[in-house]
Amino acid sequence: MRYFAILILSFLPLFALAQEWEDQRVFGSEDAPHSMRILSSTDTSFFVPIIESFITQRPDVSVEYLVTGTADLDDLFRQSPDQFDVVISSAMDLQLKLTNDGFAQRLDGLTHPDWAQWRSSLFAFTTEPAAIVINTAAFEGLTIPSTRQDLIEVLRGNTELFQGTVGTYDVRLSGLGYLFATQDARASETFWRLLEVIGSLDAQLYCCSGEMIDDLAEGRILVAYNVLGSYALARADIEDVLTVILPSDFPTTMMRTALVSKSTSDPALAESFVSHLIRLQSQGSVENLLLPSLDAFQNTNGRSSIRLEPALMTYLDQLKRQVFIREWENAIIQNQ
């Protein structure tokens, strides 16, 4: 299926001219009578097979796929909800708040498990764990950590090796990083002890999983904490370089979600894409799907460790966020 990058942006709305997209591509024919814009935090490579299979069924549709970070995505969509048809993000809490604030179209025609949707308006289509990812060669002769406490011990015992070579999300910039950090903090005090150790080693802070994975592969960092495991597992070109560890002490697993903008000009078309997305991810009926299925990392009670429920929005309260960010900065930014 043919797709092409947009090089000239003169036809875009004025707000988009100032927006620096991480990626921006159009799939399908330039002459297609129908078009759809998807705003997403997911790297384009993960969605190529999904969009191409959709266009195979709907050759009358072109799809513009726009990628930005989770926090920027939330801000941009709130400012211009009429400019996008479908919104896809890994930041479950921000997506739930968008839905709760009335930005999402209700899709009563979609059948989905109760635990994987919110008010027939927000739909999960993957479950993906936060992982510890390490540069395998750097750990030769060292104990491979299986828990957060194990990671604390190996970092403390090898400070010279790990000085300046441990990466994690900058939660001030990353919506997903903030989600993972707040959920870790709710689950265990070990999180704060680990964060202080990482901070003492001059932590490298990132906006995105992809950048952390790239730096791990190049040896610029040796450990990435709370990186998306799916991004590392999808990189077949570096599978011998990295080791992905799912901590056994407690899981932090998010669900990637999609919603249809309540301001879309073509709700039926947008709904058909979300339905297609859910069906593909549940059935695995298309080759080369890179995102894990909805039940890939479910625990025994049939729910992900982070649930689609009102409590998810607790740390989005402005005062709570300010307090959390201040505590996070005190722990992680020690040498600046």
Given for the second form:
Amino acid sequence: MRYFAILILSFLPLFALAQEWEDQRVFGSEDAPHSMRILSSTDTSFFVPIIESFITQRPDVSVEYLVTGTADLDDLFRQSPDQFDVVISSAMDLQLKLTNDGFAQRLDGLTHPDWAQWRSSLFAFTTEPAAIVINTAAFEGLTIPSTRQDLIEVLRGNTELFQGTVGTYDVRLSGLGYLFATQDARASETFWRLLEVIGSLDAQLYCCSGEMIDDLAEGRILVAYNVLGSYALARADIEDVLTVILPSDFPTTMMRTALVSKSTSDPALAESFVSHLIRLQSQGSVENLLLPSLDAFQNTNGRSSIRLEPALMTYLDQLKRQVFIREWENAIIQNQ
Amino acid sequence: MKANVVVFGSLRNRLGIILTGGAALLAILLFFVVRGYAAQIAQEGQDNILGASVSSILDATVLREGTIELDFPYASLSMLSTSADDRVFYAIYEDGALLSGYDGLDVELPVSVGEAVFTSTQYDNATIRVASASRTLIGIDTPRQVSVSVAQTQDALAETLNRISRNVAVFGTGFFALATALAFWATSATIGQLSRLTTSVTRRGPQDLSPFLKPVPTEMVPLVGSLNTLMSRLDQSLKQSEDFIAEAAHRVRTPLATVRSYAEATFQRVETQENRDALRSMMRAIDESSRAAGQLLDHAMVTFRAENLEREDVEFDGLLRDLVQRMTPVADMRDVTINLESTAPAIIRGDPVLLQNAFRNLIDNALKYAPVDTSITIRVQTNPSISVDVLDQGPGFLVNEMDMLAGRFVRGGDTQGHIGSGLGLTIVQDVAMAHDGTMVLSNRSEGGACVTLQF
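Could the form predicted in complex with the partner chain be shown next, to go alongside the form predicted on its own?
Once more the chain from above appears, this time first in line as the rest of the complex follows.
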């Protein structure tokens, strides 16, 4: 309980605005006999085709889609699990912890590859790599970096250009950002060196991928590290402005996951939605789907995505988090 | 036979039940022992991993500037991944107060520093296995004790146990099936010995009282021994009574001959018709007794010789010709002729004394019943097998009596006025049987009796 209290306290500013959704939309007929609430961290636009195809199959259902940040989502759902039927988030660690803590309903009727589900309760339906996204115009005449080491060199070589124009997640605010950062830190020491360089350039910190991409598109920042590539690729309007780079040294690939609340009022309906979701996303070649499919960025030789396992809870440990955040702050906030 | 025996249970069933029941008991025992052992091993495996996880977390604790810092490796929890995606809980305590992790794991923390302690308990409606260990950190001020508990649900363990249980169940069933098959085999092999003995007892002829000489298993030796003793006693008492009868007959015959000669002499002297009639009746009774005694002796002799049959080549033609020659005077007295029809030499292995006795009885019988001025025919045939017919032209047998006439002291219903003991055909039958032959009684279509001996 102490853990939750501290978690709530640390996100108090967000918590105060908890009921102000990033987005809120109702699909389907208003007088439909069945209704379902989806709590999600994914922008509504990505889910429109999925929900609409579901409603085509089930015209008797109306779906309310509520969007909020990953950390806020975790918090909200822990407080009132009976308010929501399906929870979708990109923060695998928080989702896994929710499942481990018994908030998720077991869906034994669904068949899904073993690596893409945990306890038949948590189902992965996308693979989305963390990307380096650059403003193409700004890199004219410079080497386009393909690895983190390349990025370090480019940034070091052009400190004036990049001063104040490098963006990354504020891991204190974003659950996904924290997941990416901790997984990077696990994989290589390069991460810390890169962070030192980014910190020395007076980095801009963001809560969400969307805002980072907006700023990139408008030229306020020139490089964004560990942003969701899928969000950038989905923005057709800025196709020419941005270049999405998937680091070739080691990929950090997240899987978006869905779970059904254990306190849902209509388990069968929630299950049929999750079933619909993972079926669509597993087929991979369905048109009009904006999110990458489950197999999109999977390496042919071995899974490159972050594994769904209890170890994901390691960095959620409060003591561990304190250590990590302190190191992260030491690296990134140098001028304060 | 069976009706006279009181049946109590069945050896086969009893053996079968004991053996298969024992096998079933063993199979069940095997199942539980192996399953228990497997459960222990599986639990040890889980404990080892939990223990390793606990010590990896404990190792990562440091005391920095009076506060406890814990940067435990990713592997601490990663090593707890299972195929069944077991839930993982952990708690870190400083001097008994929760520092981080899950509240309410509620296990007794080890007081002393050292080996991990393992307990099973309930948490959030699931059975969990908890490993706990402690470590003392020495700082500038007072020492602090850090305790770590790592817990895991037991889904994968249950899966493993179920798999093992299934395999052991299959193995146990197989063992039971095999043991049952063996039990059936062992039972029928054991009972088979008894059945064989039963068969050989049943197959014995009515006269055969010799001991069983075939090899039997050790356990059946007392039974067969007792059986043999019983039979030898039976045989002996039979022999004794036969001897007694023979002796008695012999002793009666000699005085009878004396009485007969006296009676005859007296008959010659007596003139009164009344007395002559009485004497004639007397002589007739004496003759009958004398003949019966003779037949009894013959019968005893036949029984003895048949039991200890001495075989030699017997030529029927010669034997019968000799016999006919000897009987001709008696036949002549009654104006009966005896014809011997013998075309080819007929030879069998047998006792000539017995065979002669049998044929004499047959010819004797024929002479008794043959009317005056008729003939008796003795026909020897060799095709398809050796057989001898004795035919007369008398009244023949009564059809409804034919089956019984070979019995001891059985006389036909039409024999009044003829001297006889009722042993003649018995003797003939015994001799025929001793030579593996049969005696067949029939009536001739042209009138008269026919007795056929077939060898």
